[in-house]
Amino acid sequence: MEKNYLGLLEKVNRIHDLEKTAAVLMWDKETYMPEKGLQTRIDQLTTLDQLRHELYTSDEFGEYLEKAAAEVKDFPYNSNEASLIRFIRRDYADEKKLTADFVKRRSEVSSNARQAWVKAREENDFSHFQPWLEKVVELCQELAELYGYKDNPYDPLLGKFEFSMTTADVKDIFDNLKAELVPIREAIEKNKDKVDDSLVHQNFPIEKQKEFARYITSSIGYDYTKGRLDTVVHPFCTNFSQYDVRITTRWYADFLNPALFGALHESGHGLYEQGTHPDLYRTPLARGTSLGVHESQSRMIENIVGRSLGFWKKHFPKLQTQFPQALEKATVEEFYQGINKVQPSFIRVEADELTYNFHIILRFELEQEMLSGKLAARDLPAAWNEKMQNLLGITPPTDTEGCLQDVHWTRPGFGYFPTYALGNLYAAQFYEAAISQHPNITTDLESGNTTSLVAWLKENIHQHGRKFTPVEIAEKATGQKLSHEAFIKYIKTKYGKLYNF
């Protein structure tokens, strides 16, 4: 191997040793950490921070990466040789636009506020967050001018999590997606008492909730011999490598579907950075490779296998063993129509996967609204009432309810809401490809069975990582670009023989 390009990976493994490393500190903030080891660990946090900054984007980096770049030049597009330089080379550019002062200013904002976030929803008092989302909507615009934009300040914070996708690009895709999920919302609400969900708001006794989610994430493929689960405010997932991935959910006593959903949501995640290969380890490459390809992973193992009632024939049986009480009596079909019933609801992730999408275009609304200084951080609670009220024909009780319950605000991380919608439609594009490449993935899925769908991915998707562009990635998979046609096909076959449509 070239000597220049071994030495640029050594400098990638030492910075991405650094960035894992945040990540141990911040999984330990969000789950175990007591309550005054705050400001120690916004201390860590902001060190470690500075110092990849530091060490990426120093001169010797830069001096490196070009000649590592001259080095492997002539080696194939798909090498993991020409992938990583492609990757470290856009990187690069973006991170040396960051001045040392914003770096620090955005671990301690971001740090500040989750903490003001925690307080101001236990609390439902948003005067606790007010503030500190003016810090991290000042911290967007100034991100937005660091990067640069030729038509929307959105379109740098957006190419972040979703490379290559412009904010006309998915406003033109949810105004599409809009106009096709508005006459299926009414249809079904002419037909709402027709699927009845009251089997999933009885007594489910948490501790049995955990038992039963690390068997039914076992059992699509979540290894925990790489993984654990545990608990926390918002669920999310993390890993330290594809050797060690952490997911997390949360548990109501009184409502099965959060936690259930929720860990098989995030052990979707998890399979796909367990299933990145071997070969990508100790580098950038070893992660999904946007956010929206992501969120297809755990929107389609949460929704299209996790809610799909050959799955539930198969491990309904164990779910009645695990709650008697409450389901003894109860018939798969039954079961099946409760997890899928239809109803605007305030909770993003507990919506159901046709008007969630609602949600998130009402967020990537007041992303840009907010960032353009149209709407002014106090004002928030209300403009999301109003939004709610439009697009789902509720109003949230309360701002806890409301424009409180996400975490992602207490960062400078406009532009990552719209990937939850965009990976609905990567998940059906990539499932409707998977099924035309091998039928006997639909076979397998009506008896339970998820061994090969999950295959698929991992040699589509998974074990690539970062190596392609999204873009690529559709293309390679499914031989065409993101499209909402997959979804709204599979959506209409599966609610209309649910709400008779």
Second form
2 protein chains.
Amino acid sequence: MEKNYLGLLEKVNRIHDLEKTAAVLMWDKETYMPEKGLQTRIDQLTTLDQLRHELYTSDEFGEYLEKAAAEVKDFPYNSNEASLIRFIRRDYADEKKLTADFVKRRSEVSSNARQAWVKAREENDFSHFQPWLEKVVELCQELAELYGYKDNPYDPLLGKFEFSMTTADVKDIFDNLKAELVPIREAIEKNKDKVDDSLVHQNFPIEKQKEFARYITSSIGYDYTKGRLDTVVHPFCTNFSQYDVRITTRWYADFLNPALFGALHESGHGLYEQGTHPDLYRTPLARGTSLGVHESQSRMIENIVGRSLGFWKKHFPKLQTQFPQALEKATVEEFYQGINKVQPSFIRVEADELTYNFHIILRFELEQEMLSGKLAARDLPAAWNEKMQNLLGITPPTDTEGCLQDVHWTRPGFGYFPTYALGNLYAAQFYEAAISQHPNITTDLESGNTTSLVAWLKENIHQHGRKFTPVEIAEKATGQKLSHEAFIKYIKTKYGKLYNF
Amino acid sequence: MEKNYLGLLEKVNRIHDLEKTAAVLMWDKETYMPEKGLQTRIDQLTTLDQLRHELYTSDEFGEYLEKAAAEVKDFPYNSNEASLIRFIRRDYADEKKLTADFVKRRSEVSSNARQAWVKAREENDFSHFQPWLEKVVELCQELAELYGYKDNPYDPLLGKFEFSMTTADVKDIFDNLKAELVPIREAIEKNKDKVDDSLVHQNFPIEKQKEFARYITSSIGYDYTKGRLDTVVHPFCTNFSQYDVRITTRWYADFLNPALFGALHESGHGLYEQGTHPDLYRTPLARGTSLGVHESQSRMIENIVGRSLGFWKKHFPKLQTQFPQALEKATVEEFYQGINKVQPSFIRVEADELTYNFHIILRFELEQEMLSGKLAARDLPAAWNEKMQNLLGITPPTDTEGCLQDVHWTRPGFGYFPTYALGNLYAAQFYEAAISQHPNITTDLESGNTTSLVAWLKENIHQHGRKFTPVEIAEKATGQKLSHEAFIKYIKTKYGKLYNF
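What's the form predicted together with another copy of the chain like, now that we've got the form predicted on its own?
Following is the full complex, with the preceding chain placed first.
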């Protein structure tokens, strides 16, 4: 046995337990914590984070890491041991680069920026947020310097969420995507009356929605003995190990889509985490490899599966019995239309699967301009509105519905947004690979059977956790680098039919 | 400023955060955790406990403690600083006495004993549990030696739950209690048909019970902005600070009492924790002083308040509108009878406020006999049944309803049980002191107004947390040491009227 490797593993397990304990505390904060418990929760999370950081960056840990690395240096690249060492070396180096002073300022600025952002939204007055956005941008710039970079300060920021991809890679993909998507959006715009979604805007009792959400997420394989579904304001999926993976959603009595497709979306994330190989338990490898690949799993289940005709051929009768008043007289084809309406809108989280990408491209471009200093914080609202007009043909009536809509810029987390659209592209590319490797997946999905697709995802993606980078996962699973092509093909086929272009 | 004291406080805050983080994890384990999340949770709790123990018993902590103690040695006894030093010195010394080997064996034995206990209950076969009970008793004996004692090995065990009281104190009180209670129980037995409780054994829809539980616990002052009520198998109250104090209960559709009085009971615990002085935040003083005094607060609200006629004069109309079918035709006097029936029963947690004490005296006596070696584990069932017959006049038909009913003896936690009955006695003594100091409390309670009583509890008990020992709290609040007298007076007055003896 490798003595030092096992010693390292013990330390890694402990650090991991602290991280996952913090995840439980954050889950509780969003779901069940009473309002006056907030300060206590912040104190607890701060302590856990400090302890984690101390254990992780201790000299003792660093020494163990190098001794363990030497012990397993001849292990194959694909082995858990070599993969863990690769991951920790990288992550440890990054963690060491963050000074205590920076971590403290980051926490203070984020907390103040968030308050200012809430106020700015309430009063629809960007000026409250502007000085804090300036500080957030400065922190992003500082973070880029701390991590270091070769070509572009955006690279190390992006790398924290989508390791192994560069800004240039993403820019290239997004430019192609934009060039292809704009004419499609315009073609749809001309035929917009072909699709009617009034069916999903009726009365859907929430208790009945809850029952159906549980049914439909179980049906795609999300395992409730290792998970649960709770109600929150901003839905998310979290996990405390592959054996405790929790999803959340929100409910509207007069609109079926948010909870239904929200739950399906989160259960896609959930499948990824529940599918992690048991051997990765209690290590940082037990987690989706990147935000982009994670998002591909949620988008796969929400859109490619969950908004397909075959899926509803199987499940629509059950949905009708759940909501007889609203759906009794509808056909599955009408319902399929209703859940696939394309319509430019102001709010990212409410966007359809096609226009969603424009919301992301816009943010990706603005983040780079702010980071380079080309765009000042005070000019953000105008720049935002101009891009909205160019990409989506609409201009938000207020900043609250414009550049103030997301919480992300209250933290120095530039590089996060692009992963959402990368998720759409990964999803389409994985899907194309899956059906080309196993043609039966297509016929299975035509009758709403998702088992073979989910098995492919588990085999090629889920089980590996963070052993491989997103670029490696894409190449192993699909034989190619990520591109916009599979997604555009998918969009053209699906929406060409729906909108007749 | 006291530099070392502040340095100590920082370390104490951290250790406290780890403890309270573990409390959140345990709360989640009992309320919402999916079944397969158990092993992950055990791993996380183990890591938190190890880290806490390491931080607490480090030489650095010990040095800070003594330097801080020297700094505040002239602070008044009542000051937070002197009180914290007193508490930590005692607790630190105890923590240091536990060897890593003992802690490990304790955890292993407890875990195995629990499994064996579950099996023994399922098969109603004590022999599965017997070898593990032997080990638990051995661990209790070892623990007593590790802590050290002067007179009685039971003393240090009891002291962990009821510091400042000795086995001799408790024995004296319980002997008096028993001598007084047995004839009362016999007098009631003769008139047992005077009280009819069929009213509370009807159909009470659970959703309606939940609404009422929330209403009634709010009415006594439990604050839902700092708390919540959830459903569990074994009800408890826990807290993560005085600003996040959570209660739990269980629901039966055909029996009103368990959830209603269970929720009131837990909200009594909750009031205690929510009433802790803000200055004690994030320190181990922010917690009820002992299990006995804690139980006095729950028993006060459950029984002295919650099972009084005045309380229901105020709240019964609301209860009737909640359950019209079951209660519409009943009078408040009939309801008062129904919730105060005295009836010897096998199961401790289902016992009424009078016979409950016999269940505890029995366990207190058996624990001492086992600890001293006088009673062997294999002879427990017979000894149990004999004592049940002597004290309650009944013999359990099975060991599952007898000596296997409680989970407590799966852990080396002898000394815990007596605190339940001490709680009844403290409650009556506190109540007597409160009404003698503020006679308006009596008239307030006669019309169901609990505000003045709760204010007295907060002033004399809640706010102090663990600054004072239970003996100090009793003497400060009531001017006397704890005795059985107030409780017996309360029982005679109340049940004399109900049962006409």
